[in-house]
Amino acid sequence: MMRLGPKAPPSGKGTGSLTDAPKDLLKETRHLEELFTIDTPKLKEITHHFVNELTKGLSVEGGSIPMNPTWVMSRPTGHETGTFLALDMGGTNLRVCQVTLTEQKSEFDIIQSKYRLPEELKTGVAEELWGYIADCLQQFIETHHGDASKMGKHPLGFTFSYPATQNYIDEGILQRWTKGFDIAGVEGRNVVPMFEAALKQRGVPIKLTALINDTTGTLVASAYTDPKMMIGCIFGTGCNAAYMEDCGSIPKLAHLNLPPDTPMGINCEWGAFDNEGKVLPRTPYDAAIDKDSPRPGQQAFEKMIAGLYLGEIFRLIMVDLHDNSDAHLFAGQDISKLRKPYSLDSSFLSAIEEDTLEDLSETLDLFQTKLNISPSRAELGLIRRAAELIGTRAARLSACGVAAISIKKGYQSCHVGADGSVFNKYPHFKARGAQALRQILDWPDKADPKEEDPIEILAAEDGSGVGAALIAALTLRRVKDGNMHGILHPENFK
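Let me have that sequence as a structure, single chain, the form predicted alone.
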């Protein structure tokens, strides 16, 4: 459990000088510690509620966590073979991959190309967007295979990382555009026929086998190389998780009469956990972020742990301590740059936490360069502590979701594949999350520090590339075996 009061710094790390700080600064630091510290009993309370909400999301009535069935109906064995294309449509780039699953267990070869998505396409007309994507695919095929018109059709897994409803694995009804896209006439419609029309018009030899979410891809790609992988997570700009559930535990699919032990990949979309505000310890800063967001009252969990919001929480604290506090942070200085919403991202906090110098001079340089502010030595100490508190809270809350799935599924020992910029780049995120898991699940202390935790969160494989190709392979295999559940167009699989 984190202690209240000024924190003793790790050996050799920058500290600022909070112990010598003016009383008002110390008081504000302690107040921030009270607001942002989550002790073990609270972690357990959040996790208990999380388990109930996961179950509720699978029910006929549903809940705030959508728990979307993905129609991925098996785990990879590592013995899958064949060559598959994968298309990854992100917010900035389009990535096309050719993934060859080799005869060697759990091994693959990949060739890939990236294509920049022109900004004007994001707010243009739908036909231009799908036409551009089809052109990129055609270019990729011709580069690696020659004349596309003389080829048979390649199976494709399409990673479409936008909120979509999937009643079938080969459809995706766009709920809403995100990541700067705003193209009329697509929301509320199935994107697959639009995409396929552009392919057909250009004679691109591709058949869409599976439309997937990047989190589901992360789970499948990680399970292909590591049989102990049971959960896939994204901790990046947003946050999410996926795992395999038994159909007998999914009442909202009961009408399909699937065998109860049939596996079903579930894309949790857990950023919506506790939208009702029952257990998450929200601060006034969290409330301000929610109020000014495009969709107040939604994505409550995500707004406390995802990279998009961590820098903004920090910025709001700094502005508040300048405007409304007896501490008068940055007194007499122009903080106009700091007043710009979302001007600081999680990499700003990462840089503060990575400052190992005793006098925090790298943090001082960061504030001077980016914000035109020169904090005092004591203010640097508060800045450092605020960054630690925000980053630690995010990691500890993230662990509640992992613990909840583990408890729900009865996993005593497993691996969790995690991806995303916060997991991969934010200092101490992994260690803080691991410590929280230990506290929630009451693991005994390790005899050997190098010993693996019962549930270990590890770096994931490439979900949106290799994962998409694998899901295409798994889907073709189950159709061949006669499992047609969740297939909209069986004719495409012949």
Contents of the next structure:
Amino acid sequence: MMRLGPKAPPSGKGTGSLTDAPKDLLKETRHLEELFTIDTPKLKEITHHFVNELTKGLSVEGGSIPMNPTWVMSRPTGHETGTFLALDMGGTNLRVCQVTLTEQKSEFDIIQSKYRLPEELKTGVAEELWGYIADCLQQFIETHHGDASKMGKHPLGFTFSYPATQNYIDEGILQRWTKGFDIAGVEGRNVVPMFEAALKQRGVPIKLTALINDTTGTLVASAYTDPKMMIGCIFGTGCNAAYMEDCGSIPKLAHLNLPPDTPMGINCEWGAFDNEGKVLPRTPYDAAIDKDSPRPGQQAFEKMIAGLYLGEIFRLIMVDLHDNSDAHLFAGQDISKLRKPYSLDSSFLSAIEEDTLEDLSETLDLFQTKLNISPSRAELGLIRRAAELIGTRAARLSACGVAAISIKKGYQSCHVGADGSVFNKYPHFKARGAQALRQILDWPDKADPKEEDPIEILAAEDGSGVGAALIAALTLRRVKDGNMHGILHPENFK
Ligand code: BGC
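Return the structure block for the form predicted in complex with ligand BGC; the form predicted alone was the one displayed.
Below is the entire complex, every chain and molecule, led by the chain shown above.
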């Protein structure tokens, strides 16, 4: 069978029999391949534009990628110490941790509790969201420390993983909600006082010392144990990256007169790359996702890559091929379950790609149990190919972002710390991303397959727990040393 574009890494069996598929199904499969395959020249074009957009985001005029300074002004040495609370408000879960950075270099102890973030809170009322988070924190403190009201104030690193303007490390003005959140009255405002008000109401003794993005946390946590770590990435419900820039290359901070070689953590918010639609080869399915999202026109790159959207892209394809194509996918079957928006998450696609059986019978089971649909053998072939195409496109586009930061910073060789459900659980994501990076950066083939790539994307340390604690520690340290840049409430650092 001829495939368009680069050869996919081995992904089990099952697609071979597509050649026996009815003509219309084959035609639709070819069409999907054309829509979703991104060849190497296109990857290079996207990367080139990405590099320019990173620079533009740092300029006074700005661009579509926010490139938010984070006031993380150094890398960890491995010798940081102390006990910190960390709160992670992710896209799916809420996690509270107590992290102790021990005297032993690069070592830490952690205790943590995880809470599901109820779906209705994501599109509900702000006070309820802050109230819920404060309740979880209170419960955690009471479980581990007894009566919260009798204690001194704990320093807290708050991982708030949404684009936020930070004029100070202890401030975060929400630029816009992402990842399907839509809570009125928060965008354009500093979330810290809102959160603190909920804590005060409950008498929870916390002083917020740093508001952190998950990518910055990932970078710092990974750099704590690995000095080669230069970029932190999240490929999960959302996607994004952070790296350290020199203040001299950040014109939008020029008015602060910081020494040009001072390091500054930048939360890129690269999910917003190409919002203006210049280079990304968007399909009609991507356009449909955007149109029906709470923030149309925003997070163009993220909507092609992140876990929140992968299953939805697949679902839209399936419905379209049932309703509108000559292939009449699932003809005569009731597809009402499939019609429900966001009913398939990326784990559904993972399961399809993980089906190693020749007849794709695991995929058949999945469709029967989850959707009440029984695809034919040929339809199963198309299903598998569609999942591969969506997953491969996500991995290849992700590599453009990593390549762009590396080119901008002149990194020839480094480590990239990555976390998130797609990176950790989606089959072949790492291998496909690594292959794309090799193609973009024109690396020669490896002599030995075990050899490291010049730029290697590795599983990261826990960014929102250990990373948040480290950033709180680094900030306390620099304040003690007299660096008061980007500190709104110095009293919280005593
Ligand atoms: C957010 C980022 C975050 C990323 C990964 C995106 O939707 O805007 O702040 O880092 O998701 O969680």
